[in-house]
Amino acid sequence: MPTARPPVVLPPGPRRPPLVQGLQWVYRPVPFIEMCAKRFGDWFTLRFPRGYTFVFTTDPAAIKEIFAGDPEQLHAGKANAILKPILGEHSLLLLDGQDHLRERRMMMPPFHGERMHTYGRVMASIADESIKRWPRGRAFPVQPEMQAITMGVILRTVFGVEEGATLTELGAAINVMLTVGTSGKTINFVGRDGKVPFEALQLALGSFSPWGRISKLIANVDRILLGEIAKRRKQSPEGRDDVLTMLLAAKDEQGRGLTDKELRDEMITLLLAGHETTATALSWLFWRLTKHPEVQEKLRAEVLGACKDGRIEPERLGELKYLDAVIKETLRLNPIIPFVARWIMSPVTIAGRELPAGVLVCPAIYLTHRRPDLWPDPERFDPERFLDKRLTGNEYFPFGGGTRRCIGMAFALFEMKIIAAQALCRLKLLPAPGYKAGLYHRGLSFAPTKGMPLVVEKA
C-alpha cells in the first residue's frame, strides 16, 4: 500500500494572524517585507485574510524559473484578479493561456520601439508646455504635474483623442476614479472567482458605499470610452497613428478583431496603469536628482547637447547613454510596483523547493533589487553601475518577466526620457526644504507622500 506523501512544507514566515500581516502590508508594505527578507532569507511566507498566501523569492535562479515556467501552470491573470472590477475580464494583466497570448499578439505592434519616435514629438510638446507653467523658486508638489503631462501623453498617443471636451472630460473622470479607489487604506483581497470579496464594498448604495461611488465612477468612464470607441469604428483611419487606431484594425490568425468589450478593457489598462505608473517612476526620479546634484549636473551636460531651442530632439534620445542609466538606477532603487505574481494552479518545483497548488509565488522586484550580491552598496543611487552592465531578467525586472512582461516598457521608458530631458532643457531641480519622502499605496503604484514637493529654477 503506498504511503501518502508527507504534505509541502512552505517557506518560513511570519507568525503573525493573516489580518495582522495585511494591516502590515498597507501601512508599512516596505519595512514589512525588508523586515521577512533579513529574518528569513531568500524566501519567506506571507499570509493574509481569506486564506491567501503569497511565497516571496529574491532567488535569481527561482525567479528564472518563474518567469520562464509553464503559464498554464503559473497564471499571472488569476493572480491580478483583484483589478477585475476596474480593468474588466478581458485586460490583459487580467488574461492567461490562449487568450492572453491572442490580445498580446495583437497589441504588440502599436508598442515597437521604432513606433518611439512617431510619438516623441507630441511628448515633448506636451511635456513643454506643462514645464513652463511650473512656479520658479517655491516648492510645489511635482506629482500632480507628472500625472496631467502623462495623462494628456496617453490620451493624444494612444487613445488618439485629441484636445476638447472629450480629452478633458476623460481625463478628468480617470483622475477621480483613481482618487477615490486609493483615498482610504482598505485592504483588498481577491475572492477565488475572481472578484472582490468585501459584498460591503460591492453594495450599490450610491454615494453612501465606497463601492457604489467607484462602480458610478467606472460606469462614466465606460461611457466616453465606448462612446469613442463607436465613433471610431464609423471614421477613417487614414492620417491616424494613435494605439487605438491600430487595434481596430488589428485580426488574430483567425481573422477576428476586438470587441468593443475587449478594446474597452484594453484601453483603460493603458489609460490607468500607463499614466499612473510613469508619473510616479518621473516623481522619484526628479527626487533621486534633487539629493544628488553631481548626478543632475552630469546629466544635464548630456541633455542640453539633445535640446534645441530649449526643447529635446526625440531622435536624439538614443545618444543619452547616462539618462537612461540614471532611470534605469532610479527603478532599481524605486520600482513602481514591489513584487510581480503567479497563481500556482498545479503543484510545482522551483530551484529544488516544492510548492503546492493554491498558493502565488512572487519574484520580489524591490527586494532583489537590493541584493548585496547582486548590486554592491545597494542603497547608493549610482547611475554608473548601469553604463556597462549586462542585465539578466532574474536580478532587474522593474517591469516584470518572461511572457508577461510590461507590453509598454519600451513606451514608458521613452516617454520618461523625454519628460525629464525637456525638464533639464530649462530648469535645475532643488529639494523642498524639510521634505521627507515617504510612499503609499495609489492606483497600481507607490506613490510618494504629499505628491513630491520640490523646487526649481531657471538653469
Ligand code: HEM
Given for the second form:
Amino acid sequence: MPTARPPVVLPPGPRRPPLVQGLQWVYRPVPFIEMCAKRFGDWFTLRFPRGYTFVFTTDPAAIKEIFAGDPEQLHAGKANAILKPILGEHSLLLLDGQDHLRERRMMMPPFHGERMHTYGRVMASIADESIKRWPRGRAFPVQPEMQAITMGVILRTVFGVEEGATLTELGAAINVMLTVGTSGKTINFVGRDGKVPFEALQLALGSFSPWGRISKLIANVDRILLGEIAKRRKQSPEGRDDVLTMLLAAKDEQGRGLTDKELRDEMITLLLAGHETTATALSWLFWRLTKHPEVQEKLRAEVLGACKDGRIEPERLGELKYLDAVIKETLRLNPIIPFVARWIMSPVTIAGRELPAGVLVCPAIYLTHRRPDLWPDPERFDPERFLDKRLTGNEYFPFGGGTRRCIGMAFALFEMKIIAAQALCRLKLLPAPGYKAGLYHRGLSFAPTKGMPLVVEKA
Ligand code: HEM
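Based on the form predicted on its own presented above, generate the structure block for the form predicted together with the named molecule.
Everything in the complex follows now, all chains and molecules, and the chain you saw is the first one.
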C-alpha cells in the first residue's frame, strides 16, 4: 500500500492571527520582522489574511538557490499581481515564464550600463535646476524635491517627452495617481487563486471611492500615454535616444515588436517603478550624509574634483569610488524594497528545506543586509566596507536577483550619483533641528517620515 507523504512543515513563525500579523507588518514593519529574525532565526513564516503565507529567509545559501531557481517554478510576477489594475497585464513586473523572458530581453538594451552616459547630461541639468531653487538656511522636506527630479528624469529619458503640455500633464496625472495609490495603509492581498480581490477598492462608489478616483486617473494617464505612442510611431526615430524610441524598434526572436498595449504597460511600469524608488533612496542618502558630517566632508572633497563651475561632469562619475561606496552602504542599511517574493508553483526544495506550492518564499533584503556574520557591526554606517569588497548577490541585493533583478539598477545608481554629486558641488547638507527619522510603508517601499526634512547651505 502506498504511504501518504507527510505534510510539509513550514518554518516556525508568530502564532498571532493573520489579521494581527498583517497589521504588525503594515504599521510596525521593522520591529516585527526583527523580532521574528531574533526569535526564529534564518527562516520564519508569516501568515496574513486570505491564506497568504510568506516564508522569509536570510540564509545566503537559500537566497542563492532562489535567485538561480527555475522561473517556471518560482513566479515573481504572480507575487506582484496586486499591481495589475495600475500596471496592466503586460507589465514586466507581472509577467512570468516565457512571456517575461521575451519582454525582458526586449527591454534590457536601453538600460545597459554603457548607455547611461546618454542620459547623464539630462539628469544633471534637471537636478541642478531643482537644487538651485531649494531654500537656503531653513528646513524643507527633501523627498518631494527628489521625486520631482526623478520624475522629470524618467519623463525625459525614458519617455522622451520634451518640455510642454504632455510633460506637465503626464507628470501631474502620475503624481496624483501615486498619492492616491500610496497614501492609504490598506492591506490588499491576492487570493490563493491568484486573483486580486480588489472588491474593497472597486466598490463602484463613483469618483468618490478610492477606486473610482484611481480608475479615472488611470484612464487619463492611458489617454496621454497611448496618444504619445501613436504619435511617436509615425515620427522618425532620427536624433532620438530615449527608451521609448528603442522599445518602438525592438523585436523579439520571431521578429515581432511590442503592441501598443504592451508598450503602454511597460512605460507605466518604468514610470512608476523607476521614479519613486530612486527618490526615496536619495532621501535616505541625504539623511545619512546629514547624520555623518565626516562622511559628507570626505565625499565632498572627492566630488569637487569632478565639478566644473558648480556643475557635475557626468563623464567623470566613474572616478568617484567613495561616492559609489556611500550609495551602496545607504542601500544596505536603507534598502527601499524590504524583501522580494517568489510564488512557489510546485513543491520545491531550497537549501535542503521542502516548501509546498502556494506559499511565497521571500529573500529578506532588509534583514540579510544586517546579518552580523556577513556585515560586522551591522548598524554602523561605514561606506569604507564597500571600497574593496567583492559583492555576492546573495548577501547584498537591494535590487533583487536572478532573472528578475531590477532592470533599472544601472540607471538608478547612475542617477543617484549624479543628483548627490550635483548637490554636493553647491551645497552643505545639515540636519533639520528636532527631526528624528522614522520609517513607514509607502506603497511597497520603506520611506522616511515627514518627507525627510533637512537644511542646506552654500558650501
Ligand atoms: C534605488 C532605486 C531602485 C530600487 C531599490 C529598485 C529595486 C527593485 C527590486 C527589489 C526589484 C525586484 C527584483 C526581484 O524581484 O528580484 C525591482 C524590479 C524592477 N525594477 Fe527596480 N529599483 C529601483 C529603480 C528602478 C528604476 C530606475 C527602474 C526603471 C527605470 C526600475 C524598473 C524595474 C523593473 C521594470 C523591475 C521588474 C524586473 C523584472 O521583473 O524582470 N527600477 N526593482
